[in-house]
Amino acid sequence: MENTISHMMPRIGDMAPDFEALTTIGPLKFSNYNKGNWVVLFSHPADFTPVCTTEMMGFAKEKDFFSAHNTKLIGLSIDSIHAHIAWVNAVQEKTGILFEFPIIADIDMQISKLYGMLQPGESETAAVRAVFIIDPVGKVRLIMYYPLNVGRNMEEIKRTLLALQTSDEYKCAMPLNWQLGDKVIIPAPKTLEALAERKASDLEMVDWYLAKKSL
């Protein structure tokens, strides 16, 4: 099983899989959830649980923040819509916070195994918690997992969207901690000439192939 699952499991630079799923939205095709869009796509253990809930209200309470960056949120986890509708109506009842964006009933596992969720050495029964980058065109760009006892860090999600986003727009790199304002890293000559421009250049360079400069 184990082996099957990592097979399965989609790597960075390749296209999401589809899948036509019931959410707390309704019924839902990711390709045209995704079209044109960017998509945070993450699993939690189950519903009613104490980490997956504030992971979730910490997605929820940046909101404004994905809609600003062309983002979409899609959740899932292997609990029935009903479930679902119950968990979200507890946790805004208790705090007044809304899951607005859809979260995946995935009873059967099926799509928790397309992507890799499930990972028999943690358990087998509960999607580990992954997040996935996926950029408008449906390819994937980056992936987090995290154990079941371990909740994320939004800010770093936050950041690497940034990242992402910063570097197909300028054709760059980040270098370590990069956030929003930071120096980037352009990419190193490939040729003698483009070196010598490199070197009479203005940039800030550690050496010939590490330059930096603000965008």
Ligand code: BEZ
The other form holds:
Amino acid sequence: MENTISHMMPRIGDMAPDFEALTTIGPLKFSNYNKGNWVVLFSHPADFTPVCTTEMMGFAKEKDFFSAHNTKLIGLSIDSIHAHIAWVNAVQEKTGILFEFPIIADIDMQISKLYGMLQPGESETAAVRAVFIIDPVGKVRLIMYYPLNVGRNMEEIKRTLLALQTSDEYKCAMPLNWQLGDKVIIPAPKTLEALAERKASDLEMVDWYLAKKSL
Ligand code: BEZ
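Switch from the form predicted on its own, shown above, to the form predicted in complex with this ligand and output its structure.
Now the full complex is given, and it begins with the chain already shown.
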């Protein structure tokens, strides 16, 4: 039987769909939360599950990193607000780690559907592990989807956020495995004169279209 879950999902470059939600810090409107800062919006399949707990603790531990890079976090699952509160409280009691970022209670699945977090081949009732990096003007800049049984990589989430922010600031692109401090790729020359300038420069150059510089 064909499933009825919409396959619409935001794509890179789309404006992030706006929504209002009940969260662990109270009701919020996403566009207000997003205004003027980057947002990492991420879903997890279910509260009180082991992989999700490790991931949420990972996000909580990186609180200072994200705030230092003008980035707010917001989680989501198809659980009730009471389940969220009980889980946040339980984790804090057991580990001392508090999930201070809001967690959306998407009990009617409206936001999960809006963001393509429900992928019925994987689960009809739980959101997959999605990550949306959204910039300060509300544009979706990067999307990751992980299945239920594989936790995400926090270093990759942090790396890609820094890569996007650095790329915006310096108008450059990031090569394979780029890390903060590594050389970046600069745009290819668009005229013969610019090509001659590049050839005479001390840039690290593999070929005329692939040149790197330190920032
Ligand atoms: C987990 O977080 O451990 C989990 C959640 C849903 C399905 C499988 C694993």
